[in-house]
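Here you get one chain, nothing else, as structure tokens; it is the form predicted on its own.
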Amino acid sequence: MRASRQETGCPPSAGEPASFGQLLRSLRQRRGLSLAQLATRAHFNRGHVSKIENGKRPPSVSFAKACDRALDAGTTFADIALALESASRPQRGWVRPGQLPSAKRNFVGRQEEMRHLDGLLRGAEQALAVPVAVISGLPGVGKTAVAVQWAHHAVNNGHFRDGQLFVNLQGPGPGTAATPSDVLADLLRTLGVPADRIPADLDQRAATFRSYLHGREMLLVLDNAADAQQIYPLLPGSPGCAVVVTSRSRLPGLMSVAEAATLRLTELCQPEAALLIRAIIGDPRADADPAAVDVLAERCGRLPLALVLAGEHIVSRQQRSADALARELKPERARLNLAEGDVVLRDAFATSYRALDEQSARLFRLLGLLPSRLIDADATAATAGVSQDEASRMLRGLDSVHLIHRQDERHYLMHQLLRTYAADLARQMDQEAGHIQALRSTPDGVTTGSAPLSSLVA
């Protein structure tokens, strides 16, 4: 378990997972003590200390208190040992956690992505590192559905027999992301640790969580992550575990710390998009007008969330085919209002938009009104009135959160529904819309003497 850095004087680590024994060894070495010297100070046999450091024996509370005294660590190790003891004590009615949401009945496609995740798991069976996969993509592309579908598939194949944990990290909206400390407290309670035995310090909570999972085969699904810093303290250390993260961001930094594999989701291909609509509305409605199903799939941008909302719209209104809704969605702006219950397509985009800084948000709106889906970095600089380096930086930022997609070194693409959303935002701002109108009148969409981005209406 990790002793508090404030108490031990340890410098911040790179986020590497560690067990109780590894943390004990690290602190002992930082104190300049040999194994024999710690054993003498703690009044325990040298072999006993060695087995605990090597993870071959669990720490007792008395041993942890002795280590706290010997290493001047306050109550760090005692708190962790008490939590572990409480968690490992048999409890009446306790069952292995099975927190996965239900799989989607109408799940379609994504076979290549599922095989990729299977391969990650197979490769981990011969390694000591915990496999970590990051599923990222634009809003509404079905990241959570893929993660949950694969998780059920893995469990049905005999993996993760000690349990599955699922956490909604509530990112990336400003001020909404769950804190790692609160998430760890919830996870420890789920694993049987009484509230009064959960350490207060973040590092101690993380270490307690890792130690409790040590030697177990568990899956941790971290849904809707805001950034890599939110993930670091939640990573298990035992190679029998695996972690699947979903995020609208690529989570830069996680690959270097956890050697995470990345899986970028895009919209469905046309046959799969039409098949998803068919799966929701049923064969009779789909067969009544197959061409309308194809048109509807395209007008939904082949984006899974839009396709599902469209299918549910047809079913809930008892329409006989997809034709009426396909005609209703001919105006591009109408597609943003697809909704069923409290799920609205526009809101899914708005969450990502609100997380942007001011300059990036303005550039996003600007891109929505350019004449072409193809975004040229040089033209963007001229249009926005910024340097090429600044334009490239902002475009990379939008790409990193999947609001645009890099095609090559100097070009990007924006999904048609996101482009419609961005244009709709821009039209709400007269000064910005007037600036763009001038762009539409030029052959290449580039003007000289454009107003700088900072001058556009916020």
Ligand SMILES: Nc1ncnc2c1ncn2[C@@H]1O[C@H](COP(=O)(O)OP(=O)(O)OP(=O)(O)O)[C@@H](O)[C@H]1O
The other form holds:
Amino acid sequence: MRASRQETGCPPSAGEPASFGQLLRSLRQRRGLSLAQLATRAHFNRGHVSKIENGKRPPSVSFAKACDRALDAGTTFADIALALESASRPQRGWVRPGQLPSAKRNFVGRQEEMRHLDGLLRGAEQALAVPVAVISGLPGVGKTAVAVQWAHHAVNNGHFRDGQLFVNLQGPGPGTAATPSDVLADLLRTLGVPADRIPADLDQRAATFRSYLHGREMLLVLDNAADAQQIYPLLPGSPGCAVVVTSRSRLPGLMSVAEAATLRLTELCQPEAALLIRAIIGDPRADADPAAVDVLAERCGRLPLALVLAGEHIVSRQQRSADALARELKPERARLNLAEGDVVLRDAFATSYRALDEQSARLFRLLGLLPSRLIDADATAATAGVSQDEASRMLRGLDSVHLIHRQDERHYLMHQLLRTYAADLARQMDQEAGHIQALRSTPDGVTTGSAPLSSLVA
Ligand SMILES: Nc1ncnc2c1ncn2[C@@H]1O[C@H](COP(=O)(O)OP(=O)(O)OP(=O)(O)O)[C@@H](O)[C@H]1O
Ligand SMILES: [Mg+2]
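Next, give the form predicted together with this ligand, keeping in mind that what was shown is the form predicted on its own.
Below is the whole assembly, all chains and molecules, this chain first.
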């Protein structure tokens, strides 16, 4: 019989995941037993039980079975020990995991972010904590690129000798995110646990993963996280490990549970944005018209994804110049159609937009119609016809998923390309868009957040 999560005293999935030893201690205490009593029941000496609870010794299968019997825990501990035993058995063809995607040849800038991540690692060496860094920012700003670049840099400097794991968590987007249970099963398979030895229960999977990583130096890159709940069960507990998470959300919950450090990426500065285009199209084409490269970088909003799409567009067309593309992108809406292969700029924004609730989605669209990129919370309330508290709440929500960027208590900025995208949607979907736009073009239109707007909105 398998013990349920409640019976084993496991922490809930939203909390800190446990290793074999932590799980054992938790259930022993729930059963009201001392270390000595468990040792007697399981026929092992007290010191042995203590070392396993403290993660200082790996559990054998016979020990785990004895604990299951002594604690009436079904096959909870045996399942974990069997999985661990399979993973530690030398296997033919098994190599240390090195799952990082390749680093970018054309990587530019982000020196400060790299230093910040280096510092995190150094701090953790002293604190004996598992460093967790969250890199967040708007779609296509370069979160994955920074995580991967830094990971290679750390490996080159001799860190994470036991391997690097890279997982795409497939968030955001309703219903698409990978479940922690499936991710753990994949990770355990990668670490050498045969499919039939992977425990069925989420907590057992997490405990096996944590126990396997105990004492190892492993980097875990969790790319594209949907929310903090998806991350908790995947966190290792061993100080030699480190976790880098990328997400379009700020994952606030993770900061309180895992004390994660955060890095919020913004668009590149002008020289770096131009450098990225230059790196892709090559010096001869960039030198032919450096001013056009600068204009193009601005029209791409200095957003790495747009810059890369623009650069690749030029490279893939022999006769195309930076100037010709810059002119083609003069109308703001044309920029949303930047695409190469199956990557389309508009689609990158759409996955974040579609994850919004109906009210926030409507507000996002209307914000695109405001006369300035600078959003005033009071004017927003008037535009959307909601109370100021409600407007503030929704603005904070949009900020937490990086669709706008908080400047101070009452002001937010929207990235130029997102603004174009939002306005485009508003024109298609919102009856009031025409009225708002008409006011936008009058001298005392929405800039003042004036009353007439709210009356236009249902
Ligand atoms: N600093 C950089 N130097 C060179 N290329 C970059 C840089 N940052 C990002 N890129 C490139 O820009 C594109 C978008 O970057 P990336 O995929 O890392 O963005 P992201 O923020 O992870 O996007 P998403 O929100 O969709 O996950 C990629 O082709 C990436 O290689
Ligand atoms: Mg990414």
